[in-house]
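So this first bit is one chain, no partners, the form predicted on its own, shown in structure tokens.
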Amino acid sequence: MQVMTEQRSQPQADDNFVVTKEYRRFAEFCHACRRERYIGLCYGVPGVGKTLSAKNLAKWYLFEKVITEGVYFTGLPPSLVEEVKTCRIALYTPPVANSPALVARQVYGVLSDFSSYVEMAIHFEDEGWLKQPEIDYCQLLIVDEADRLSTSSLEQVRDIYDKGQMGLVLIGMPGLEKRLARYPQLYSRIGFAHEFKILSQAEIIFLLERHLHQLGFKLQEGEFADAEALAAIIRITNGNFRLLNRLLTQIKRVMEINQLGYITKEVVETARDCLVIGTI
């Protein structure tokens, strides 16, 4: 176990994260699984924000280095200590190649490190925080990229859930729910299902204006060129959060190269040509 005290090493929240309607629906779904200790299934097309939402809900920026590198932070600001104290959601992403033994070892490791860190925060001013935690603080385990899990590894996750006192959320691609339907022991325990949907047009406009404001640009209300550009962005991204970010990055690049101060449909189309866009 390492202890890091440098200010630059302290965990930072993602200030660019935007709470959307879909995120609120996802959070409510997860809290229901946590409250009822059920298994929940969340699925959605790539790029809609499933992983980002899970990390934000779990405040995983506070735990990522603890889980992956065994780094415990001392000298945390009081506000972050208070945040860690209240965290009850852990996140696990299985490797591409996995076995039941590996999954069990990693999941129990995540749960142990998670509880140790919460215990450390609760006893932040005491000497006892280095002791093995007496309480399992995790009330909900979110398993991202659940599609990677083999049949036997899924059974291992179910066994961990059965032995614990926590809820479980499996996140994956559309079709995961059909695959799990073939395993009655697991599927019969699923209490909630949630489809993570694409952004609405209003949310795309909000995110776009927010991002452009950060770049020093803005859409001029009533300008035909800007309306054209906005329509092109909505059409190209089709509500896909990840694709919207990628397209905006390319738009910024095109505008800087050409020293432009406003967005046109031509700029958007040029930025789109720089991207590799599959079916979304």
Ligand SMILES: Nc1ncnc2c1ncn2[C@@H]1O[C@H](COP(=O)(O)OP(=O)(O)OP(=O)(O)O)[C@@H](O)[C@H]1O
Given for the second form:
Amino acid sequence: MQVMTEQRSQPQADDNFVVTKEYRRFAEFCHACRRERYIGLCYGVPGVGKTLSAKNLAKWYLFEKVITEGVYFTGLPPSLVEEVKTCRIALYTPPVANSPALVARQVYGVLSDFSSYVEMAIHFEDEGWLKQPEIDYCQLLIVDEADRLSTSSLEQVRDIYDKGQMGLVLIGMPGLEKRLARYPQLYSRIGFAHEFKILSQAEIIFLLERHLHQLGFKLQEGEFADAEALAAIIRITNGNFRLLNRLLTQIKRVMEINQLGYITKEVVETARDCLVIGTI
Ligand SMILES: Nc1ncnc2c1ncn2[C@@H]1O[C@H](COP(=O)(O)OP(=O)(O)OP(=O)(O)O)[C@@H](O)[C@H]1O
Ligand SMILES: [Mg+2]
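Alongside the form predicted on its own that was just displayed, please also present the structure of the form predicted together with this ligand.
Every chain and every other molecule in the complex is listed next, the one we just looked at coming first.
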């Protein structure tokens, strides 16, 4: 275990994270699974924001280094200690190739590191914080990329859930719910299913204003040459966060190269042609 004292390495929340309607629905779903200690299933197409939402909900930026790199912070400022104290959600992403033994080892590792870290924050002022936690602080385990789990690894996760006191949320692609229906023991424990949906039109417009501002553009009335440009962005991105980010980066590039001050439908379409993936 290394000891980290450098202040500049302190973890920070992602400032660019936007609290969308889908994020709120996802958070409510996760809290229900945590409260009822159920298994919940969350599925959605790639790029809608499932992983980022889970990380944000769990405040995983506080734990990422601790858990993946085994780094413990000694110089925690009081503000961070207070945040860590209240965390009760842990996140686990299985590797592409996984065996039940590996999954068991890794999940128990994450749960134990998580509880130790929360315990350390709770007893920050005391002397004895390095001892093993007596309480399991994790009340909800979120398993991202659950499609990767083989049948026996899924069984292993169910076993960990059965033996523990926490809720469990499995995140995956659409179709995961159908795959799990083939395992009656696991399926019978699923209390809630939740589809992570794409962004609504109103949210895309809201995000565009925000993003363009962040990218250094000012969006004023009439800056879009016509409503066609906006409509083109909505059509091309189809409510997909990842695609929206990529398209905006390309739009910025096209505008800089051509020294343009406003966005037209042609700019949007040129930017779309530069995208390698996901154009619809
Ligand atoms: N709430 C959000 N605020 C800001 N950006 C977001 C948000 N949600 C998603 N994004 C952007 O969209 C990208 C894709 O999000 P994310 O990786 O969470 O999608 P995903 O649904 O997990 O996709 P996959 O199924 O491929 O794993 C992020 O890298 C980020 O740039
Ligand atoms: Mg993801």
